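Given next, in structure tokens, is a single chain: the form predicted alone.
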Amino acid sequence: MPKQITTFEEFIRHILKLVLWVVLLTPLFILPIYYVFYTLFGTSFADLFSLTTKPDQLMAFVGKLMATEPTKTLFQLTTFPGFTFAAIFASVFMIWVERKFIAKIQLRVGPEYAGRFEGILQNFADLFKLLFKEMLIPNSVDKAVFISIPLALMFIAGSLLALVPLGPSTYIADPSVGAVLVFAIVSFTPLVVMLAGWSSNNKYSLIGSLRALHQMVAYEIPMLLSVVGVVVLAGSLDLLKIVYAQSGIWFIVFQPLGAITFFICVLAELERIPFDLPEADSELVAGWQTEYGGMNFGIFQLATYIKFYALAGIFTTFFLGGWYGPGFLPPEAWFILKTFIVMLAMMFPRAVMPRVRLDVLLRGGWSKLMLLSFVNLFIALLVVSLGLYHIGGL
């Protein structure tokens, strides 16, 4: 607990103590990031504040600023396609629609109160409630990684967005080899999960956590090997270039046995029912987060649903022809609606399928997926040498 402030020489050494901290700290970051400031765009912190009177100078200025580089990339990093839209998307409207449509095929009702309609409002006020809730950490858990693990997962989901483009030219970054990093970053997971049920402290939590590494590993290398028929198909690794390949065919049509095993494998790596065993509410609590509460267990929901979006749109952008649809409706607003039916698919299996028991789990990911993976990318050498496919159509 803090110390409480009981008098006023108290109070006094506190106001001084916070004064202190500015003064150091202003040299370290508010100046740096002045300066910073002005050799991008020019004008210093004052001008900005003087054009707030003069309407037709300040939005010239933020016209000439959307189209600086800098503030570009930034735009894409932090608003769209970048952390909020994702965030907004995944975290707050597929959260209502997956209670909703689960609810429907249940024949229950659902988040009902919180809002005017349909309960709209009930993840907002999820959030609040988290937000105010206090974080208790317990006292034998190894505090440095126990605290920087929901971060962790928050910077591999944050990273996968980077790579997912939404259209020709929306998208963060462009590797040359970007099929390639969509596996390397996912297979951070287990290791970072691993981490929070040792660092709990806690024989449910790792136990959870092994149940987790176990799955995760099974599932990651089918997942793997179903995407190489699509760049043998593609001939490249850039996922612009797999987008482009299909413009005249999706790959889903040559490739049906790699979508559905990128498909089980991605509900795999999520977690998801049938394959949730590492959280299995009914037995082991949460599994590996047990111990985590308050807005650290927010945070495990948000880059989880994140995860979520960019692996859905990750398989829209190998199968489903990414952004290529009809005229009528702009690229992003095809690709969006195709990885939101991914993702409607992707819960389905939550309001029907029971929980699958872990040797058959295990079973599944290294002899079966294994072996549909293998068969799926000896039809695509299938359709390539005997010229069946050209890129962009038959």
Contents of the next structure:
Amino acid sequence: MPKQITTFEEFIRHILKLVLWVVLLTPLFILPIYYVFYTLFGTSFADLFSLTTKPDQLMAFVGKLMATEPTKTLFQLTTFPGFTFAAIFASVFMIWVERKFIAKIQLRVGPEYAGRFEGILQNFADLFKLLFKEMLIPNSVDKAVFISIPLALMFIAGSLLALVPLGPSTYIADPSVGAVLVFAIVSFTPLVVMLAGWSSNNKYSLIGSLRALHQMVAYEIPMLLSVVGVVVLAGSLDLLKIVYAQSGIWFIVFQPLGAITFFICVLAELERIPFDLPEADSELVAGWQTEYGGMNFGIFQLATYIKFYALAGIFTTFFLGGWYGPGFLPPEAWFILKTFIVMLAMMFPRAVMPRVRLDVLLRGGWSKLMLLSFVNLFIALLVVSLGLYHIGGL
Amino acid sequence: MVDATDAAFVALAIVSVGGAIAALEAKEIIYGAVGLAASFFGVASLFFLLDSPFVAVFQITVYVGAVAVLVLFTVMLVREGRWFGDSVGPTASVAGLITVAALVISLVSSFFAAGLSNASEQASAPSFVDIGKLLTGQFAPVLEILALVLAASVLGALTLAKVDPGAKAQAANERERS
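Starting from the form predicted alone above, please write out the structure of the form predicted in complex with its partner chain.
What follows is the entire complex, opening with the chain shown before.
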């Protein structure tokens, strides 16, 4: 508890202490920022303030920033194909769409009051609720691991996001092994979920994380194998080259089985209904997320929906021709439209399906989907060897 | 002269070796498993640094994604500490050091014999297409033997894990009777 201020003298002393801290901290933080700013952009803060009165010079300065290298990458990373866009599109817009969509299917109304139009501001209301809640950390948890779990989940979601190519020049990273890197990043999730369940020191969390582990390990392998057909057709592991190879025909035409397998595996990977056994709110409270409340839970939701968007985007990249479409819309718009449709299709089971049983889930993953993905690979090889499709484009 | 690559190499080496040490020495066995995962991840990043992203990505997928998770899973089921509590006597540690020294010497000498000492920086990294061609051409027997070993181990695991249906039914009968 902070000491309560009762007399005027204490009040003055308190103010003086605050002033002292400000005087101490200002050179420590402001000066380095100033120097970094100066070396990066070649102008100082003061010049920027004087620029605000001259709109044309300001616009020229902003244009120069967008074109030069460090700020361009920074902008892409933080704003347009990167984090802010994904956070707004996936977690603010798509959660609202999901609520309304599922509500309409189930003959309900959904969010209605927040915001003038159909409760569109409901998510902001929820965000503020979560922000103002206390972040509870139970006494018997393993603190170091417990606190780092939300960060680790955001790391996974963010790195997946960096791989999604929205357009021929709108991407953050273009590694030469992008198609496998997706699975390398996804394979971190069971580790993190396992640690979350263990560190919470709670039986529901542990059971939930064990279920998540079973499910993710079972569905990661068919997910990887279902993409091998696409890689055979495109002749590359580079996500951009996979999209370029689909300039004529989308791969879903040759690889429908692969697309179905990948779709189901993504649903299982995201723990979405009908594969939401790890959360199973009617049996396990909230599964491995039980002990996380307040903004920690908010970060979990944000990471899940960003991962949802990124994996839907990767589905679009692999099977739906990425940014290709008729020319009246820019490529990025086509990509976002396709991703939106894929996300809607992934939301649909949530409205109509019950949760599957654990043995059905495991048998489906290990035997049926595995078999399907092998059949799909043979179809791809057949298509290539019959000469219907030449590797790397028509 | 230290450049960014050297700094990254030192940082990643610290992560891999430190993770390995943590895996051996951590009091809490879960931290040991996390250290093992960190060590694997550090080694994978070293592969990235060495310009072979394909190997790096599979190092992450297989070791961090599967092996470390399996270790963590096993460790979580065996939290008794029965098998991990015993400290090692002086004879065992000396024997361990000698084994490690012999292993390191043999590995290093075979690497140098294979031409590591005159490796040039300019050699372009082999792509995964080259690796695939080598594996299906010159080294096809190796691939097949590895596949056979893996199949044999999977069959062995299945045989060990298989529950005899007759014994199960008998147990159920006995439970009903009692």
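Residue numbers count along the first chain shown, from 1. We call the rigid core whatever largest set of C-alpha positions still superposes within 1.5 Å between the two forms. Predicted model only: the values in this text are computed from it and were never measured.
- Once both forms are overlaid on the rigid core, the distance between the two CA positions of F11 between these two forms is 2 angstroms or more.
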